[in-house]
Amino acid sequence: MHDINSPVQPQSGNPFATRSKKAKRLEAFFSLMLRLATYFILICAFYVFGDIVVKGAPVVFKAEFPFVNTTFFTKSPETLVVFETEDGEIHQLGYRDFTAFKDANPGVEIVKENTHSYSAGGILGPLVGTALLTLICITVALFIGLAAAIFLNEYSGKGGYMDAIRLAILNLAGVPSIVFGLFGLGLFCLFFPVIVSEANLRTDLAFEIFGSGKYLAFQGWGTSLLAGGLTLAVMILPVIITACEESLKAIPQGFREASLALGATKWQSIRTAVLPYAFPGMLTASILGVTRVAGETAPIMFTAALAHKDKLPWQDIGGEGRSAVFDFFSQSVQALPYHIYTVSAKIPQSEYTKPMQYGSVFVFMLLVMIFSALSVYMRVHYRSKVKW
């Protein structure tokens, strides 16, 4: 205790006193210089989402039952016709409904008609199509990836094919999208063998089938929805990879050695010790997935989209001694992204052209962002959950 009676130290005294107002002024100012860019970064980012929020939901949303706009998510999409009809009334229709009012009122003279393209009916195509490249992408890509994860993770050892393999994963990351779009039209749509009656004249490489009648040619699937799939799905291979040996990564190695010292195989101890707990990261590397392959444009550009399409996947295939499968997987199909792409770039802007715009940018980020804010929650749910 002190002294009662010893001098009080003067402030200039506290030998721990603060430094120099100028350094701490700098450091200061540094660390604020540090914050404002992480800050305006998010900013940025806020502003982003809010431009497409304020313009996008009212397209979405409605105010009165049932809130949605359910025309958007039923129809396809079509051209809008403006028109003004002699009485000066102004009429915005989607073009089967111009041609259905024009039929039901003869008498009407149309003044002044204005074309826009895909401006007028829903996402409908655009949505279905988008789930299914993505549905195909993620069985193929999960089921090869974790595939070569549990090899990786699990019977890896070292030496230089295991080193080339993790080499290649790596590289393969880094490929530009649209050289995957580049070698999904090379390989899938353009070389990939069918079976067909007649082979197609350009094709050097078909064979005939013993006896059949058919041949094998090697002439490519064409823009279909199983090329664009298996392109997606070799370019999220590393992707998905990469996550599913991270949560094999994650179970502890006391599993597999307890599950070996009694008895088991190794190819049972991983079915029964290490695989049901490594699910969770598992599912949260294909969300992870699910997020990224959605929002790709340029690899389906060649492989699998197209712009316009009046029916929708399932519709109007088979029949005539065709497979309904095979009709159903070698058609194109439409694409969110691609249906963005042609609505942004392709068509001439206008006022009428907006609503379309914003709300497929708004249910596609809402979308993306689901699945994301998804993975994220799973990821972080889980490893608070598990602790082992």
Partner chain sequence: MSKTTDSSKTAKSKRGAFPRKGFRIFGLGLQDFIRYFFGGNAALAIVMLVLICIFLAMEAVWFFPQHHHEYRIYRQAGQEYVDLIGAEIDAHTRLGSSVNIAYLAEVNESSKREDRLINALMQVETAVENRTERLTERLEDARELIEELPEEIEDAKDDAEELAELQADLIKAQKEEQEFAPQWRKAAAEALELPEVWDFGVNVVKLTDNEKETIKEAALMAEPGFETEHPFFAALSEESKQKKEVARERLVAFKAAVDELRGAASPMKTLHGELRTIAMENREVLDKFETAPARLEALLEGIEATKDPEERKRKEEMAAAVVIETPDYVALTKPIYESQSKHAELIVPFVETVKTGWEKLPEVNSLETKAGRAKMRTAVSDYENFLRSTEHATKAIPEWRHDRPMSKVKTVLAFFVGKEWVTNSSWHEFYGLLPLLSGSLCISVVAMVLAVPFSVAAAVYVNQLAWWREQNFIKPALEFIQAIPSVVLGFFGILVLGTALRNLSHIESLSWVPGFPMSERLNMLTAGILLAFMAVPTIFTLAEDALNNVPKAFTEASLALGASRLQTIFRVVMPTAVSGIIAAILLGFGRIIGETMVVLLVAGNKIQIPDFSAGIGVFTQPAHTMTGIIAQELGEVDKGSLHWRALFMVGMILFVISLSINFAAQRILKKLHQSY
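Think of the rigid core as the biggest set of C-alphas that the two forms share within 1.5 Å after superposition. Numbering follows the first chain given and starts at 1. Quick caveat: nothing in here was measured; it's all calculated off a predicted structure. What changes on going to the form predicted on its own:
Relative to the superposed rigid core, residue 51 undergoes a CA displacement smaller than 2 Å between the two forms. With the core held fixed, residue 68 shows a CA shift below 2 Å between the two forms.
Could the form predicted on its own be shown next, to go alongside the form predicted in complex with its partner chain?
The text that comes after this line covers the one chain and nothing more.
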């Protein structure tokens, strides 16, 4: 046992003493390893993005005016036909142009003919479909996400129940996107209730509405624009709720107390003294959310996307009025991520498919960069206008 009356022995070693050469060499070694790991990651990123730029930019841009390949943005994907005529000349035409060529030259003998799916035309259909899916998603997710964040931060009390809800939201943010795709397929495509006539009845789980000849049928919307947009909204909701709640938490409590002290109601206090200052953070989260859902493949593959469609969504409407609106939202669409997946993994690869592959990826990369830069700019812009 230690004698309390004995003098305290001084600790061996001086914490402020110069480190030994061995410790210095060890620190230098780990510093070098971390630096090399960082450089390795940067080199890999530059190689991947550089390869996309080198092979994709010539597809999108050209040397002569207007310096942009407008055909790539104004046509939908179609089959590329590579054929050789009897004089030995090799032609590459889209399927429509190939049909027109044969009609205009009935005497030309085609010696060899090969087709390459989705490798001609452009990406107009996938771009339009991606924009519509993202618009539906962000409209629904922003409204519900902002409302949920305000309730959780401003109105809800503290306790185990609310902590469990927040934990569930955080857990949902980490669920793989393919799980949300299966969820959307089961709920929106196969089970969601719709009102139909007997001729459109596809399920036994249906109830007639007061003898009107109409049925409330739990048969879903099928693969459709609305099902895809709502599935993406459900997927991005946890991220938006968490980001908006963190933005609200960053506002000092004194702002709320001062507003309430001046006679404002709870909602007036939130609307005038909290939301304007939290808006930059919410805006950034929303734009980054758009960037994420625009690049998702699995959810829309199950709920909305088609590999090929001849007409744009507004060109395939059959009815008028409310029927036209329903027809618009109930049809399937093309989407850029699914188009990239199709031309890269679902068709035979050749030199004729690479321009479409790299051009589509290059455009998508540009869109992501533009949205990311826009989020940074708008955050800085609005924060400079709001002074605490």
